[in-house]
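Next up: a single chain in structure tokens, the form predicted on its own.
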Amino acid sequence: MSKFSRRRLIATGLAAAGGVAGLDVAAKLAQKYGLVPPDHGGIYGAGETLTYAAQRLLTRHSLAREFPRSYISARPFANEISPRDEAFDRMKAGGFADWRVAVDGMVARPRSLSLSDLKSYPQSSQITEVICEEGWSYVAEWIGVRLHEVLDAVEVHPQAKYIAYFSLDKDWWDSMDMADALHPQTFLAYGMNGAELPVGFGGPLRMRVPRQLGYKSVKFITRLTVTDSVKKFGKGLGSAAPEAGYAWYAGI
């Protein structure tokens, strides 16, 4: 049986049980394929599990749709940030030349970069559409490094399941499957519009997950870690998102 009809099969299983034997029985079905995300406890539990395992066998290898530039909001919505603290502001004066992000956890080389060596990167942009949960959304145009370009050169162990980043905000992290993770459109973002990013839209430089809901895409981000289980990690939901009633995995 080809890959594709597994994975066709397997989803018809999940959406199945979900519909005629409840979600109970899509739960120990996606656990079986080993498709559950590190929030699948409590009263929604089992729909979280449907979702993602649903979405991880049909939509693995999508893309988000990616505008043309007259698409680009004017006025796009930066959201609220808490007040930088003075430590920020003096990065901010020096042009971010201070800023940097650890790349550590199950990679053979854990690194330290700053903004210029993720500008070595080879550089790559998106046009695509910021999503947020509260209903208001904008487009802009992302610019930045393929996550998957830092995977690649700090060469990632084959047992590696999740990358955890974490913003100057010690209060907001986040984490990735390895498929969000490799996509080519996940970026680490420095760049918006034309410019460099700005603060209040998480600069020096932003995680951008554009397949999922703008919660994922985290501001201020200064730590990278390669990992293989998120429990580890604040109350083990993997991410700060559950923890406060929203859901790990938020695909659109």
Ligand SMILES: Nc1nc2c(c(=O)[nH]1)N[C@H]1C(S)=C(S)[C@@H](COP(=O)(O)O)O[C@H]1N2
Given for the second form:
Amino acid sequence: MSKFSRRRLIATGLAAAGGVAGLDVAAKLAQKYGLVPPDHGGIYGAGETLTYAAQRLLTRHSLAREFPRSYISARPFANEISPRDEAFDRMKAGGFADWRVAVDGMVARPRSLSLSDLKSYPQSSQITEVICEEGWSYVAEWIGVRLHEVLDAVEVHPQAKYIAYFSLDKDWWDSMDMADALHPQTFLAYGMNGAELPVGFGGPLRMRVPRQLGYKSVKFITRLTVTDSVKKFGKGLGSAAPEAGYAWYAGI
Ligand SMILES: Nc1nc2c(c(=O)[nH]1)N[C@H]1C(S)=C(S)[C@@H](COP(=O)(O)O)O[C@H]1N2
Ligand SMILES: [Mo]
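Show the same protein again, this time as the form predicted in complex with this ligand rather than the form predicted on its own.
Let us now look at the entire complex, which starts with that chain.
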């Protein structure tokens, strides 16, 4: 059987397993192919597994929609003010010259990167939509560096499976698998709509993961850790989201 038809069979199997009785089958298939999300388990576990595994098998190379410049929202909604933190205010007063993002874990060359270090990597931009799980969205231009570039610079070990990312906002951290980490639209964004990234939108540095819901696009990024398991962070569910009842994998 060719590799393609085998993959199609797996995907068909997963789709057919969509019924309640089939969720168990979906979970077993996903287990076999290493597609079990870290928040799998509990009452909705099999459903989360089905979503993640089906998306990975069917749409692994797809891109989030990119828009023409005329679609950029005139009044985008920032759902947050700056972190209430003295150190943050001091860094802001200094134009964020002291902002650092640590890149560590399963890498050959761990680094602590300033914004100017990040700006020395090739710059990319995208006009994509932030879609909140609460039902609102906006389109903006995001300017930054592909996470892929940063990961290449630190030389990720081949055993690595996830990138966990952390914010100055202690309540916010998340993780993504390597497929999303290396995805060409996954950015560390330091600019928005032709200017520096405003604090309300996560400045000076936020993650942009346009293939997933807005909550994966964590603001005020201070650390990236490359890992083969996310079990050791927080409650072991892969991000703060499942601890609050949201899915770790939020593909759109
Ligand atoms: N640090 C931090 N990151 C965060 C949030 C937050 O409150 N704090 N909110 C998340 C949610 S739920 C969404 S929908 C988007 C909203 O991005 P925006 O403020 O640019 O609209 O940011 C995400 N990243
Ligand atoms: Mo959100």
